[in-house]
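Given next, in structure tokens, is a single chain: the form predicted on its own.
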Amino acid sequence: MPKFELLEPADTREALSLLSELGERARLLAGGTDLMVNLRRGRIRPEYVVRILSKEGLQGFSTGSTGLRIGAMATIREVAVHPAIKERFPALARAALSMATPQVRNRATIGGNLCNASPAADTAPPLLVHDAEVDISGAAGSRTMPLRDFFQGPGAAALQAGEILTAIRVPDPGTGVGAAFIKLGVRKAQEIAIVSVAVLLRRGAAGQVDEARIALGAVAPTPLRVPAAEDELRSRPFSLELAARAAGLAASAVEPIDDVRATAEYRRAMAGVLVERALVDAWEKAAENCEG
């Protein structure tokens, strides 16, 4: 473990002053999941760590007529058992439950699982497909930004310096619609995804597609959403034939890596598949919510 000085700020202001202050010298420590493992291997060497200690803000859920806010602090527990999310933002919950193992998800915040900016974070694609937005402070002031242009590259996410993200805002969902997330690993605990699907639709009164969404992980540099598919689906009556031209479409977007994990030809094929297997689950779901 290389050394660096502890902080340890009394409250979120005084935290980002000390970012804004320091710089690239500092690295910002909440569950702490990624750094500790970043640290140890050598990765990265700051000079300071940043403990956030006040939550104040940056945890717990609120919901309202316009959908769901989560705080960057909340742990990826505490987002897999919300009611609120379970009931209207189930493939969200899966993908929280679906990640690491208990000890890590009672400790792993969401905020750091997407400030990671991994290709592979189980939470981006259901985010992605709800059209989540993002709150991000820093010492100069606020600013919210679609969850889509938060990704920029391996690692790399939309923060400048001194800056934090705060809350995760998801819009409500609506009425008629359904969603499904897939995970493919090696193992079904404990994994990093080799690839990763959500698909959200909704289900017109006629039995056509009204919306559709369609967001992959682990298949290209970041998390990504498919117009090309998702153009395909609107508009057209729902049928296994039209699901599997727009889950070729999906597949024909990603630009995957071979990988300790697996190989690109094989990510390829899986990311056809499992957009075609989610893109039923989230028919039927949909169609479940219209009768409901």
Contents of the next structure:
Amino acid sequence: MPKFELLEPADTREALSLLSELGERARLLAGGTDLMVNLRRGRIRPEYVVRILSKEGLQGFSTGSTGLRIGAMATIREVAVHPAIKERFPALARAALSMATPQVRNRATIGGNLCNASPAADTAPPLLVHDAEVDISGAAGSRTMPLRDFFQGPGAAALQAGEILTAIRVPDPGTGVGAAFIKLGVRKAQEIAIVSVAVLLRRGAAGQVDEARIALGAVAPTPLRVPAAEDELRSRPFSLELAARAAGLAASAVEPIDDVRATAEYRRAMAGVLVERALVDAWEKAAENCEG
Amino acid sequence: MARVSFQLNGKPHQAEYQPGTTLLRYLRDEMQLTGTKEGCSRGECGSCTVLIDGKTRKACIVGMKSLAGVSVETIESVNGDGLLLHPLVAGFSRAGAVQCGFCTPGMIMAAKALLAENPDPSPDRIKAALAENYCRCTGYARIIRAVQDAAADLRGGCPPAGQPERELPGRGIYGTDVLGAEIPEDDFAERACGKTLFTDDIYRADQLVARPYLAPHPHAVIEDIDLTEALRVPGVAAILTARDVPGPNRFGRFVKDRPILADGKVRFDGEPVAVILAENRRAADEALKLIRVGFRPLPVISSVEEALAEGAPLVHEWGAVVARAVNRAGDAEEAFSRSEIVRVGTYRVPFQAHGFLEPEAAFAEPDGEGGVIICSPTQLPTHVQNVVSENLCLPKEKVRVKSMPVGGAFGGKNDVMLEAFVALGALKTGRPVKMTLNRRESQRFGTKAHGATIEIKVGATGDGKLTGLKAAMTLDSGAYAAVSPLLVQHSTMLAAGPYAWTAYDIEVKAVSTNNVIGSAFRGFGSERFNFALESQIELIARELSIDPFDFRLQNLVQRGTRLASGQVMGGSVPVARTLIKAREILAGTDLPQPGPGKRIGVGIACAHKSVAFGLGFEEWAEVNIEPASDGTLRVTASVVDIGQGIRSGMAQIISAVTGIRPELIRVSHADTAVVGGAIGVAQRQTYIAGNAVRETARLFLGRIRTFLAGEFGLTPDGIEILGDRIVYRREGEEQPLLEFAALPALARRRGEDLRLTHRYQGPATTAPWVEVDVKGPSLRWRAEDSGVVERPRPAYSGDGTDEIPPVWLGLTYYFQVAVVEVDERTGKVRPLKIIAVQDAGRAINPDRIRANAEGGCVMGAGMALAEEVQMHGGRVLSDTFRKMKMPSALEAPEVEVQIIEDPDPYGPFGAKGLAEGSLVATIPAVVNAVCNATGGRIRELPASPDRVLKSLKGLIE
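For comparison with the form predicted on its own, produce the structure of the form predicted together with its partner chain.
First the chain shown before, then all remaining chains and molecules of the complex.
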């Protein structure tokens, strides 16, 4: 591993001033499950690694009338088992549970999963369909942006030098909403997605789709939403044909690549299949949420 | 140094450690708690599973710093020092869930955490809990049974109603009763507890750690090597390069083309250039980064096509094709012209990995008399001895090779791996040296199953009689020849399968590239070819609308059929019985109904595999027998224990001959200082070493009889051993003489030496009619380095009238049925069940045979559906367990094994060897099942979801 100096600021404030001073020369350490691997492989060579000692304000979950706030340093395991997430954001819980291994989930943080900006980041698709926003702090102040705009390319998140992600805000989905997450891999454990899909649907009283959101992972340079497919669904009565049509539009919107896990062609085909399945699944869940 | 306090196995512990140390390194290097094994160093394989505050953790990715105040439990806590086995250890032993035993301690820790949380887990829950613990030997079913069994024990203590007493099977029997008894290996519990010492578990106070500098280029000229900075690292004792190799710096089983350490050139990514010897791993790793090698990259030959292209650069000066053989009989084209149906196909198989859990390791120490003692998990102790002695310029007797327990091999420890490095290091420094690869290094440096392209043409008559076979297999042999020349020759003779043809024309060649080295693998080439053959046969049977069982049945070889080896088949040929039994089991099996969007597919395939070398190679083995003063019989035989149960098999044979109880017989691993000729390959150990043990046991019994006859004034013939006592029997009367345990003392008092060493000479075989054209500094088949010697080739007239002595001593036959579920939309396949019928000649230990077959079937399903060592530009992309995609407990199909017995004329008590064919038959059976579900034909392995989907859409045909 290349040499670096470990800095351990007491709190977020101190960390921000350190990071703004060091800029590109420093990297922030959260769970370390991606960062340490990248350091060891020499993919990144920062002079400093910054670890915040007090995680106050960066951890935990708070629920309010508008939705849920997840501290960026909440671990993936915490996200997977949190009662409010399991109940109201089950697709997110499921995605968190599908990630890596228990030991990695114990260390890895949701903030780290997003900031690493992998196209296959497991928590990204469910958060995207929930219209999540991210809180970002820098020495100059704080800002909030939609998660959709946060991913800029493989490994590239919309963070300026010196900025950190502090929290993820997920609005309350309300009633009549169903969400689903499906991940396709060859093996069941320890798998990185060939394709992952999250879907959120709101079911109208007349059986029409009031709201539709579809997000996919591992099929484009970033996790992405597919507006054309979503538009196709909105305001239409739900049917299997409609789901198949929307799925076709989703498949033509993705830009997958060939890699060690699968071919681009297969990924594109699977984007369609998984979207279709997730739509059916989400629609059924939405029905349950109407009655309940 | 940093400090941290925690509970270690129930006791307060204060650890001092270098910052950055992992728990695994601390447990092993500082505490010598070696039950926690290192399989991957990346948290992927589960061999190092420990419990932290009761939860499973991979110790290889736990930092010491995080341990403050926690409780750490390792496998050593499970059985402590108590005599009573922990229910999990007992459960694993009883269920025969232990083979090589390398993964077992980790499995037990994961199971322990599960049972603490859920005292009565379902099989699915157990599979999920063990999903991150790989096992390559067992196929998982027994492990799941063992956990259920232990759970029952822990819950109530009493066995479920109707089950016999919970005792290890096979106790108390002896003599010929033990043949066919399911006797567990005597060290199952020891292995399960992590007490068995593997090579990396050797710790000597003054030992040095060796680490390799592996070339980062697939093909390059070494312009200079600068060790200055690396040698300055404190703790570095020496660095070895090609200059330190006193001998020719060349080795190879059949072509001496490979340097111990690269000199002048590297030919594959991962080729060793230097070896650092240091006081500790940290210093070695530090120095590794400071070695400066000037490489001048050369064009990389990354595929067979590139290697064979006009004007392509050469990997070796003698040309691109390192070995080629043609086996031809009759006129294949003429046979095709008389066929109603002729189908051609091109099949592809990628490089695939053995996936043993124990990475390559070796240990050596000076013997104090100018020689060296090597300990390693090699399949070929004698070959290691030869190569090290030649390259280190030492007489053979100065190189002693002790065979260590092997943590899985499957053909992957079938060459000199690290032994020469540690031997050289030990001689150079005068200190013990240990070297172990990490998984990434192992994936690059270790050998693999060849990448292969098979072009095949099969003809049949309209009523389903096979006519002609024309096939050409091109193997990507990678950078060095390794076993390719023999494999090429072998393949031409096994390629025709257990089928009778009117004519065949089979060409196999191995091509040098800058890829990973292709070498021996379970199946020895037939696992590549059989995929093509059984696919093509299935396709023709379907096209002719003939039941695929019937189609095969009417074409199978039988006694009197002339095989593609030129040999007229005699002896034990129960191949049709394996088919009929498999069909019968399938008929009695309820196939699952497919769920919505799913299809169920059933596929079958047959395989045969030679037993022992045959081909005119000299077959021999040695055995040393010695009654010990503790009342046991100590046996050292030419056997390599790869986890297959060879030691219990040998003990059973000795018991059958002598009458001594198997528990009193301790069979130890090969040691070239005691016995030569140990070669743990080619399904030969039960066959050859088994015969050696049988003969030696007979001689030993004779010697005891003579001795006691003199002692007691009796006739020798009436003296018998009954378990643990020796009696004299005459006219129905039995007179006790003495306890077997008292024999050594009596012999000592009388000055009688009962020790016996015997060399068994196997039956002669004939060199095959297929000649192999080998390039490079070939050893031809004299091949002393393999410990085998070829006999003169007889003159063949070629007209089929020769009385040819056997080319193969024997063949074993396998018939497999696979049931799979295919998802119509994603192409994902779930292998549900494999029915494996296999010919054992005579089953010495049916339990070990079934255990082996279960593992072979799961391995085959993995290779059929998911596994691949992906290469790009000469680099290994699949360099971790996660990327290899081996099946976990979650992906493993159910396996039902049925053994067919048909005594072999040469094997001990009629036994054959049978370690490989289960895999060879499973691969095509699974692919045939998938294709029967999809309606398409998949011609490239693995049958990954994208290929399956294409075959569903009819795009592959």
